[in-house]
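In the form predicted alone, a lone chain appears below as structure tokens.
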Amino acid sequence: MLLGAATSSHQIEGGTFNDWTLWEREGKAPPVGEACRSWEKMEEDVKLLLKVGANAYRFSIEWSRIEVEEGLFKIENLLRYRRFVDRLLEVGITPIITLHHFTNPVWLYTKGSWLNPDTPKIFSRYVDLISRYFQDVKIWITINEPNVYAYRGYVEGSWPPGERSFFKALRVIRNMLRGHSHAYSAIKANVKGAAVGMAHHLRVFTPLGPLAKLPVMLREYLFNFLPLYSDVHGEIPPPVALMERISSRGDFVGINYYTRDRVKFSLRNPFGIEVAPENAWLSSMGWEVYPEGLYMLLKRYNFSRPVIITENGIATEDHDERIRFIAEHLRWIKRSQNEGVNVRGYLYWSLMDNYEWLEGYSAFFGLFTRDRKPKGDINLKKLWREV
């Protein structure tokens, strides 16, 4: 069983320059600043992983650090990640590389990012280079949460580029799935024995009343089912595409799980409206903690594939609550395993408190503080054995 933590480059490295940097400079998000300085302190991060008994680590390679201008690659930065992977392997920690975790190089942003029909092939060129340098990395995540990226940036408009168009969001998802397909093929060609997939943000949607079943079905289909089905079965269903074939075969199912939404019917919104839960376990961000929901999603969406929980975490300043959170989710994972679900790994979000996008540094998800101080004793291997 892989046990460890997950992070992303913009959220921990500091010194990044991408479309989110522009968003921050426009005053639309808190400034990331130096983040956790992990670009300088990667080796210290390895020590943190060993302290919590981790044998796996999911991290992202920052595209803007590697392809600094279109077609111009900074190999020096690529070799910095290479040395980090060497250190992980040396101490027995399985590296899991994410190739796109929300941020885009500025030069791609000016070309329309994932609205640009050429972006899937541009992405695959970058992935082809990366995978040639990391042929000993066997687990790859091409794109993190395409549904969240499309919704935040092109429906809600709170993330770059700040659009509000459902139809543009569908085009973005289609191009991201195409990009995943191209990346899948490139990695498979370069890395013998590679397992390639995506990290899908899944939520539990609970209808409040019989009329709410319709908006829940819409949410379930578009947010949960469609991207994951496309990844696993290699076909993009409507309304994104008319069963367009892609190269992906879903070597594993990657699930990011945090919460559930209670949904009420609304005449004004076909997707319903969310209702705040009463007397529920809530994180400091107001998200409902619903561990059984992970079990429900594992049973519903495993597609007879190996599953890795690629993210699962709670924002809290109470470390005992964090341990309880992890233990409760691990219990439901074990139950799913006992019922035949092939769960291969659990990665807690996050290794340390980091930059949480629009929330800045106000959400404390980490096992450690930003300056790498422990919040309390925790050993993931021991916890897994005990639940």
Second form
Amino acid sequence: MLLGAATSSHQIEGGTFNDWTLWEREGKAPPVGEACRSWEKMEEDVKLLLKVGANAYRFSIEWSRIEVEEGLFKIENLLRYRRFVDRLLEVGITPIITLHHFTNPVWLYTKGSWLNPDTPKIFSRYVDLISRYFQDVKIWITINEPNVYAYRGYVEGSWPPGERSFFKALRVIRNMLRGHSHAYSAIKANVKGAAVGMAHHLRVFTPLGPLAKLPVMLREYLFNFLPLYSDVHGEIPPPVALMERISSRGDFVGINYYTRDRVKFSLRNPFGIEVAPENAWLSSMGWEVYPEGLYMLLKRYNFSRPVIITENGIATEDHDERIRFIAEHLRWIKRSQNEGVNVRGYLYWSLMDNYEWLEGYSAFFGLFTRDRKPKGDINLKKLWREV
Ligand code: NOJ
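Could you present the same protein in the form predicted in complex with 1-deoxynojirimycin (NOJ), rather than the form predicted alone shown above?
Below, the chain from earlier opens the complete complex, with every other chain and molecule after it.
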């Protein structure tokens, strides 16, 4: 079993300059500042991983650091990640590389980011280069949470580029799935034995009343099922495309799981509206903690493939609560394994407190503080044995 933690470049490195930086400068998100300074302190992050008994680490490579202008690659920065991966391998931690975790280089942003039909090819040229340098990395995540990216940036408009168009969101999803497909082929060609997938954000949707079943079906299909199905079966279904073939074969199912939504029917919104949970276990961000939901999703969405929980975490200032949270989720994972689901890994979000997008530094997901202080004892291997 792979056990470890997950992070992403913009959230921990400091000194990143991408489309999210522009968003911060426009006052639409808190400034990231120096984050956790992981760009300089990556090797210290390895020590943290060892302290919590991790044997795997999921992190992202910041595209804007490598392809500084379109087609112009800064190899020196690539080699910085290379040294980091060497270090992980030296100490027996399996590296899991994410290639796109929400942020885009500014030059791509000015070309329309993932609305641009050329972006899938542009992305895969970049991925082709990266994967040549990391032939000893065997687990790859091309794109993180395409559904959340499209929803926040193109439906809700709270993330860059701040659009509100359902149809644009569908185009973004389609281009991301195409980008994933090209990237999948590039990695497979360069890295022998690579397992390539995506990190899919899955939620449990609970209908409040019989009428709410309709909006729940819509959410279930578009948000949970569609991107994951495309990844696993290599075809993109409507309304995103007409069963367009892509090269992905779903080497594994990557699941980011946090919470569930209770959904009420509404005449104004075909997707219904969310109702705040009552008498429920809540994180400090107000998200309902629902460990059984992970089991439900694992049973429903494993597609008879190996599964990696690519993220699962809680924002809380109470570390004992965090340990309880992890233990509960691990217990449900074990139960799903006993019933035949092939779960191969669990990555806690996150290694240390870091930049939580619109919430800035007010959400405490970390096993360690932002300046790498321990919050209390936790050993993932031991916990896994005990649950
Ligand atoms: C999922 C995202 O991948 C990550 O960037 C974010 O910080 C966590 N969820 C927590 O919201």
